[in-house]
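There is one chain below, alone, in structure tokens, taken in the form predicted alone.
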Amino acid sequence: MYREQRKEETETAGHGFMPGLAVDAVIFGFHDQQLKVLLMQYKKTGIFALPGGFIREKENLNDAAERVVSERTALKDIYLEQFYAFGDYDRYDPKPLKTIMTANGVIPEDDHWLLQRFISVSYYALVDFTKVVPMPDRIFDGCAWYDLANIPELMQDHSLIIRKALTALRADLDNKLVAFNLMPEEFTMSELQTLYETILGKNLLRPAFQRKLLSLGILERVAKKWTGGAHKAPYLYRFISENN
């Protein structure tokens, strides 16, 4: 499935843009107890980068960043975090862009605003692996899944934004109770723990763990999972929503 790419994008003006103002997403998923991120491949060159967009002239900066996680995902009601604002001189460089273009049957103009200097306002996303759609444009060879651990190079600071919102995510694990938003509607508290462990980069105690989670009253404990003995059934738990 693709999105069509907006002609208003190509063009020289950038008629309808913010000039000079991105949006780059970092979206986490969780699957096969890895912490994974989406990214696009540019067709046609090998280069490799975050889902991004630019924000409309009469459009709010979060609505246009939930519009360009929703576009590459197909989800609804996404949990986003704004993190970081990059923009230092040295990111800016415009021979990706004018690669991008030039594959895609585009031969941009020096003053195309597109190779312009962009600052990028980033935002990590944190998604159920499982109910994601990958949705690329048709200027992108795929739009896929990659393990933390086995990121491409990637074209301008990208990488530096990854680990920013790794850095941002671990931080607010523990201040804004994040990390359910990676998990399916019911889980074990070893699925949670592993969640943890994977974000941190480090192995849990477990008696603490399940200790200190359970003393902050947001799990609820719905049944058993069932994989055989009754004794080796562990509990089911889900998030206690401020809706419920």
The other form holds:
Protein chains: 2
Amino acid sequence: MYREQRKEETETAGHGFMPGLAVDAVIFGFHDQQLKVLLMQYKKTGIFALPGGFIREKENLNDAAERVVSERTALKDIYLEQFYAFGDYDRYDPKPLKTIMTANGVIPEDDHWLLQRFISVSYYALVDFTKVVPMPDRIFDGCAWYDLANIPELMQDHSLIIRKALTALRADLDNKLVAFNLMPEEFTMSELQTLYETILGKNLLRPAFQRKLLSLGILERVAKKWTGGAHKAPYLYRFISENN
Amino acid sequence: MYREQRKEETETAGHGFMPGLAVDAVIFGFHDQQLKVLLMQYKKTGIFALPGGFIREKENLNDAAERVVSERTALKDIYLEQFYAFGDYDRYDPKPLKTIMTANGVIPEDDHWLLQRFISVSYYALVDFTKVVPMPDRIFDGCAWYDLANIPELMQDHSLIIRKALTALRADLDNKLVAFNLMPEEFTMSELQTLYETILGKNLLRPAFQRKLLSLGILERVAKKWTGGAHKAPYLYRFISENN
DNA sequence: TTATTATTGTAACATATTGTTACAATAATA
DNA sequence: TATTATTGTAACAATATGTTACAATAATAA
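Take the protein just shown as the form predicted alone and give its structure as the form predicted in complex with a further copy of the same chain.
Okay, now the whole complex, with that chain kicking things off.
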């Protein structure tokens, strides 16, 4: 929700943005064997929300989503999937926004454009956790990773949006082979398996997993990784995209 | 695009609708071994378009989609899947709408609300062809079925929307078992197979198809159907939903 | 009545995929 | 040099899917 806009943009209807339309992003990362989601926290009020934004008047919808994610992660070339447009009339509760605005010294009128109904076109993004620099801004105190298993209470229907994002991610896991976007360039087979297990929420058998992924022909074995552990060193793998 | 609205609604910005937002529906039917799509044809100009509409100020997005499909098919309890929000800036070409408005005696100003940019949240609907009564209205001459294999040139990006709808339908075919919504209550196994083959665009082997579908435990064998053909009579089947 | 014909329902087998157990090959440490 | 934990993969089992084959009709023709 609202950020990066100059004062007159928060005050006047839209001002260069499409009215009634927002983009929200569920940005997934993977670290310490945990799926993480990047969340924003509003100044003073402490209310949590998904990173989001609005669509500029001449901006493609998908570009708006990419911009929103770029602004919060300092990344470019982001893997994004649009998964649902949330449009129930009562999804938009003006109370938290009123609280936030009041706490920040703006006394909003009831017909303020930010208090109107919004439809949110939602995307999930898959990013390399190690490359992200979480970026707060003037409006948000916080921009930080939270374990998916331990998400704080969120504004409006943002918890539902995260749940639906996870469902979409699970469905895309086999079809679109999206998991590699959550890994660093090189990774071991067991790291990859842990990621799959975390996303799917269930354990997988190691030999079957390894056989399956190698048979896809999309992994290149790079080198060995000496972990320092008292055991055989695992191979490192790299994802081979079609254009390489 | 625009329909059912009283004159002032076409003239003033939105008037009870959310601005900049539309809902479009790819309504699939199945008849004569062909997948069909319900298309609208504008009066006088002959321009083809998908059935669509706008979202009322206090209406749920999904309800708007259901209303749009109901208005064109005279059905209720429609199987709907939201599959994508189309939001490229240049998807909205004002020319065909200008042509249509001019042909219908409205001289539009350049900032007329209908000529502005729209984002289309698109749904596909699966309906029983035999139960549909195609409903034109004051704005549209035509509301009729067209073979998916033989769609006329459509307004704006509506051809792309149909292509994406078919992709989504194919993906949902196995996961969500949606095909039954395109069939009458009772059907033979070969009719069902033909539907699957038409949607997937490839032939399936009969014994494997029958074995697979029976093993799902979602079909109830009802009676035999004497086709009048010189061969064994096939069984009729009915889909068993969970709540029956 | 009795072949003939086209299609249906399903068994039977072949092949491919996935689930499971087992074990040799390490890399560090004791 | 033994011990330990983990890796890579072979080998077998169980399922699922692909394919061939054939008996069981329901109409028509002989």
